[in-house]
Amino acid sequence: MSTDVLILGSGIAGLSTAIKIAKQRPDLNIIVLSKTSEGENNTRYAQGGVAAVWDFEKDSYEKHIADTLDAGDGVCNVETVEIVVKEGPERVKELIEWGARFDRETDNTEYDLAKEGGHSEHRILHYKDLTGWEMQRTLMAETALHTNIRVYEHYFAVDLITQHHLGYNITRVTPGIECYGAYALNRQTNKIETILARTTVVCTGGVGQVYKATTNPVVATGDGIAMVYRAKGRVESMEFVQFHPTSLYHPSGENPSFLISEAVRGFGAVLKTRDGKEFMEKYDKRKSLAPRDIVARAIDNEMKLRGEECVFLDCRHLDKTDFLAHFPTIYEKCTSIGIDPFKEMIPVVPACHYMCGGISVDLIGRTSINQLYACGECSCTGLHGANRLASNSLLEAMVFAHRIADDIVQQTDRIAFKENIPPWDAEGTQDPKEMVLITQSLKELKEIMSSYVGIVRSNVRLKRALDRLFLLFEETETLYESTTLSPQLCESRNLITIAYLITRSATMRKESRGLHFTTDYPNELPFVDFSIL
């Protein structure tokens, strides 16, 4: 196959980019690949909302910028922050024009703006506690209106095509690396297909499945970041993995973990220990509404101090009618496992939630590889710095999708298709005889990352993780070279790459900053004694 634009991923980043290009250039062919179904992605699972300055009488760009920079702990790209905050409201208005139904006040005149941790004002637009689902629904409906967009479901992108596949020796310092499309596994035929493209956009989402407990869906296996790294593209800030402080604790375990949105704390819920005592005032003056890195570490510390498997979120004092109107899905989930939030506290525990690092991009979303862009959670724009401010991610995806689309529209006609790309070479491989080799490697990987490269780290833990990851890498590469490809093998290989990048990046950062806390350089949270860890 060949197409003018190839987009890997069908979440908010991928579909927004496709729609923007299609509107400006109906003559361009656009293919969007989804490795499962079109609606199954990280976007769909976003509960809280999208942050944008809306009420200019109470809020301002300056306040939103300041909140983002504060959460980012000195690592944000200030220019990126200003761009996203100032261009964001216009992108949200476009989504509303396409049909997004954000919640309004009871009189239906103004939007019901929520407040979440780290925000100084109410600026979160939301649709109940299903904001991501509503935004995905809107984008899928809009995509269907454009005949030059083709969405191919159940296509698993395996590798980006570069000069490497033409026989050239490509390294990380090779100038002028170019992307010519991608090899993709058609999951319905089990054949590897070659898809040539003038420009390619990686929108493959997050990496949550590298950990045991994550709010990310099972498709979040870091495929795009791993592919770009293998293609010798630049990645950065991989040590900054955001753990959401409050996923629903389930003794038997769930994958993914159910998210108790930060908006619940913004609504007035309070974090407490099992005996009903508040504890966040020991860690931050903003208490339960402190930024996520602080809250997650505080919860982790309280659990270790008390030998408990969770802490609790107290909603018993909240108005039941308002709560049900704002959080029907959360209420339904809690009651389904026998918890009435108005009679008992909700058990919560931190879970891997968001990757703040990723594929290095510039202010237009261009990667270090020519003709290759990245957008959404798989990219690192510099917006989030060392810690993402709640509800900024959907905004970032829309802003950069718009910028990428504008650049592609201007550049695509100048780019020719690359000829003589060889087909995928599967010679000498055979079907895997034991899938247990892959599934067991994944279990080991999640244990390693959760035990040694989680919320609190140390040099000893990171060294042990790297040693064990190297063994997993060798075993998986042997399987990759000798067996026919399956989605499970590709995901396992990608997750091991992601685990290495997170661990290696964490090893290189000799300080505690934002989401990266190490007991060897504990220069953050001066009010807490972490020596017991």
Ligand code: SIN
Second form
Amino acid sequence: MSTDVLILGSGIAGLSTAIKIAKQRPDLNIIVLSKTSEGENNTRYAQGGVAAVWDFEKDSYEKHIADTLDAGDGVCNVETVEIVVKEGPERVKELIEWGARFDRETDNTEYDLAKEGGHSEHRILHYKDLTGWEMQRTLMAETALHTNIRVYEHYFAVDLITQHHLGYNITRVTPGIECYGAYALNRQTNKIETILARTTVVCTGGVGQVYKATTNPVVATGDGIAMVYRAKGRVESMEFVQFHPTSLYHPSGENPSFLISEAVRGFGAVLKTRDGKEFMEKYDKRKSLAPRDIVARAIDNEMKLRGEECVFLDCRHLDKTDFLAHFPTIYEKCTSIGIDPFKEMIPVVPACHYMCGGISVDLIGRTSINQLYACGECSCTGLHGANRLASNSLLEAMVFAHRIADDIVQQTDRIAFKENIPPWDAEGTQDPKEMVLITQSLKELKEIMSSYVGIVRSNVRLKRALDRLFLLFEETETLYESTTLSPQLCESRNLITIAYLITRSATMRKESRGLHFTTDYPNELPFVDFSIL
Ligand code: FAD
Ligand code: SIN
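Now that the form predicted alone has been shown, please provide the structure of the form predicted in complex with the ligand.
What follows is the entire complex, opening with the chain shown before.
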């Protein structure tokens, strides 16, 4: 197959990029791959909403910029922050034009703007607690209107095609690495297909499945970041893994963990210990609405001090009718497991939620590899720094999708298809004899990451994690070389790479900053940017 533009991923980043290109250039062919169904991704589970300056009487770009920089703890790229905050409202308006609904106030005149941790103003547009699904639904409907976009479901991208596949020795310092498309596993035929493209955009989302407890669906296995790293592209800031403070505690574990949106705290819910005592004032004057890194660490500390497996979110004082209008899904989930939020406190625990680092990109989403862009959660634009401000992610994806599309429509005609790309070489591989080898490695990986590279880290824990990761890496590579490819094998290989990148980056950062907290350097040292790998 060949296409002008190949987009890996059909979440907000992938579909927004595809639509934006299709609108400007109906003559370009665009293929979007999704490794499962088009609508299954992190985007669809977004609850809280999308942050954008909307009410200019109370809010301003300056305030949103200041909040983003404050959450990012000194390592945001200020230029990126300004771009996303200032261009964001325009992108949200476009989505509304394409049919997205956001809740309005009861008199139906203005949008009902919510507040979340770290925001100084109410600026979060939302649709009940189903904002992500509303956005994904809108994007899929808009995509379907463009005949030059073809969405291929159940196509698993395995590797990016570069000069390496033409027999050249490519290293991390080789200049001029080029991307010619990707090899992808067609899950219907179980064959690996070569998809040639003039430009490729990686929009493969997050990495949450590298930890035992995560709010991310099972598709979030960091495939795009791992593929770019293997192709010797630049990846950065991987130590900044965001743990959401409040996922619903489930005694036997649930994958994914169900999120109790930060908007619930914005609505007035308060974090308490089992005995009903508030504790957040000990950690930050913004209490339950402090930025996520602070709240997650505070909860982790309280749990350890008390030997408890969770803390609690008290909603009992809130107006029931209003709560049900805002959070129907959360209410339904709680009651489905026997918790009535108006009679008892909701047990909550931090869970891995968002990767702030990822594939390094410039201000128009270009990676260090020519003809390769990255957008959305898999990319690192510099917006989030050491800790993402709530509801800034969907906004970032829309702003960068627009910028990438503008660049692609100008550049694509100048790029020729690469010829003589060899087909995928599966020689010497056989069907796996024991799938348990893959599932067991994955279990071990999650255990290692959760025990040693979680919210609180130390040199000893990181060293222990790296030692164990090397063993898993070697075993999985041996399996990879001898086994017919399957999504499970590729995902576990990718997750091992992600785990390595997180742990290695964490080891290199000799300070505590934002989401990276280490007991060996509890106080901040002068900042040195070690994060570019
Ligand atoms: P995704 O939406 O995850 O899409 C990734 C796509 O890549 C999928 O289509 C997948 O099939 C495809 N893919 C992956 N690997 C491959 C492969 N190997 N081959 C082919 N296809 C592949 N952010 C906010 O701003 N506001 C919120 O309120 C909010 N709430 C959230 C709540 C939850 C529970 C979660 C999990 C996240 C939330 N976030 C929120 C974060 C936000 O939803 C994500 O960061 C964002 O949706 C990521 O979009 P994306 O397009 O980059 O990735
Ligand atoms: C939430 O609703 O709490 C998630 C918001 C986000 O991740 O930005």
